[in-house]
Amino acid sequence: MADWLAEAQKRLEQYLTQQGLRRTQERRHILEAIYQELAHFDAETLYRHLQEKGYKISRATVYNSLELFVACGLVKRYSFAGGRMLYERSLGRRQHDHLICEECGEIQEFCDPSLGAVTEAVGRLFSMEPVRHELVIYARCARPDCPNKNKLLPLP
């Protein structure tokens, strides 16, 4: 994952030099923490986890960094049912799709290659060259016994 954090940082790098914007040792710390140390996160939870480390980085400075890794490719952000937002790191992933349990907010990735074929499909049937897909399955834990039960509000 080191490999992939040293492009996330020489394209961040070139990204800011393009918009003229300033390097920071705070977007560095960010960029750090989502390369190498969280999977899927809310904002929120970045923002704790940099705290928990003793960073003392604002939480609009999260925000605002989250708004520019999407904007340069280094972030992808995902809008699910009920309004959540999670963000997951771009670089170094394959094409992948999410199951999201309702009751509990676990993410399950998985890569199925026949929804190449059905996404194929798709763009035939609507005269539409398929460029990517993202697909979000909701489901409910089936696990009696799941740790996470009840900690989040169930989506709509």
Second form
There are 2 protein chains.
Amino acid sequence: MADWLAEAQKRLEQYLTQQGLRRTQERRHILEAIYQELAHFDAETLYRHLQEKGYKISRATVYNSLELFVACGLVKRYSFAGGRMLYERSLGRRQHDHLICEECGEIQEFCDPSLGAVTEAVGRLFSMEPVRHELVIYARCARPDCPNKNKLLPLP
Amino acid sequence: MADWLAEAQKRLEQYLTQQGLRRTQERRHILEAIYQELAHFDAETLYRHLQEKGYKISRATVYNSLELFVACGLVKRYSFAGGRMLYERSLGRRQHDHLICEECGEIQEFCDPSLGAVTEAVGRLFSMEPVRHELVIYARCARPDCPNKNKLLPLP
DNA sequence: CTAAATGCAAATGTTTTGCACCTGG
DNA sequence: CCAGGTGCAAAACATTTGCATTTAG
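Could the form predicted in complex with the DNA be given as well, to go with the form predicted on its own?
Next comes the full complex, and the chain you just saw is listed first.
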């Protein structure tokens, strides 16, 4: 399963049909942009990216579609980073969390398998069923210019 | 050390003097409100609370002071929950994280000592120094009306 | 006195909404 | 066709900023 865009498109069509929603060009284009070129992005970045690709898609539709994609599990939404929502595609990516450099804002990703146990235990403690979690570690680079040379962990 | 408001006031005076900043009534009143009555709150809630108490303090000053309190460690700021910042007092509270009910939005708190080890390990992985972290678990109550009867963990 | 804070209102930036028009099924 | 979607612009929010006025030291 290397072509996650294709898989995402397939699932989108499925979901839309299932729900009696429409399979529009806009939704296809937006999903394509997300799965082809964007890693972490906010709505505005996605909007401008689409404009640059020549698609005439409105901000309203971008927001709309993001909500839809989150609803059907094709995109994940995070609320860190100064009051604006960040999104990322979810297919083909294993569960991970984020480390943000307080100096430059760069976002790194990491996996920690032990977190599953933590959320389970906490859920039991409150008799609730954990749905998802968000762990953000804010950190400072030791080096003066914070180059963030050590890039993302090799995640699929 | 039971009177955390007094301690907070003391530290504020100290900090302001140290930094050559002014010890204003507004800052005192705001800090008092936070330490006396507010658990988790956003800026607007704090603002209205102050109005109700009869203080004529502007929103600008509220935001200003919150930033100051965060800077000097008297208040913690979180960015979860739909794009608005949440604050809580930090003195007299041990490190904890949050569980949010997706149905009713109620916030629970919990301690997990193992998280320290996680942030340490991740910091080492990226050669960065972890400054703080935010773990939010989103969960659903099993019971239909999600009463959230089991309140906050007995934290100091 | 005077630099720092405050209050107010205007600006900013992000997300949502209302409504006329368009389009997939 | 026609309900669901889209585009546009206005509205809604939370937060920040500019500037005249007040005040702590």
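Residue numbers count along the first chain shown, from 1. Computed from a predicted structure; not experimentally measured. Rigid core here is just the name for the largest C-alpha set that superposes within 1.5 Å across the two forms.
A displacement of 2 angstroms or greater separates the C-alpha positions of Pro113 between these two forms, with the rigid core held in common.
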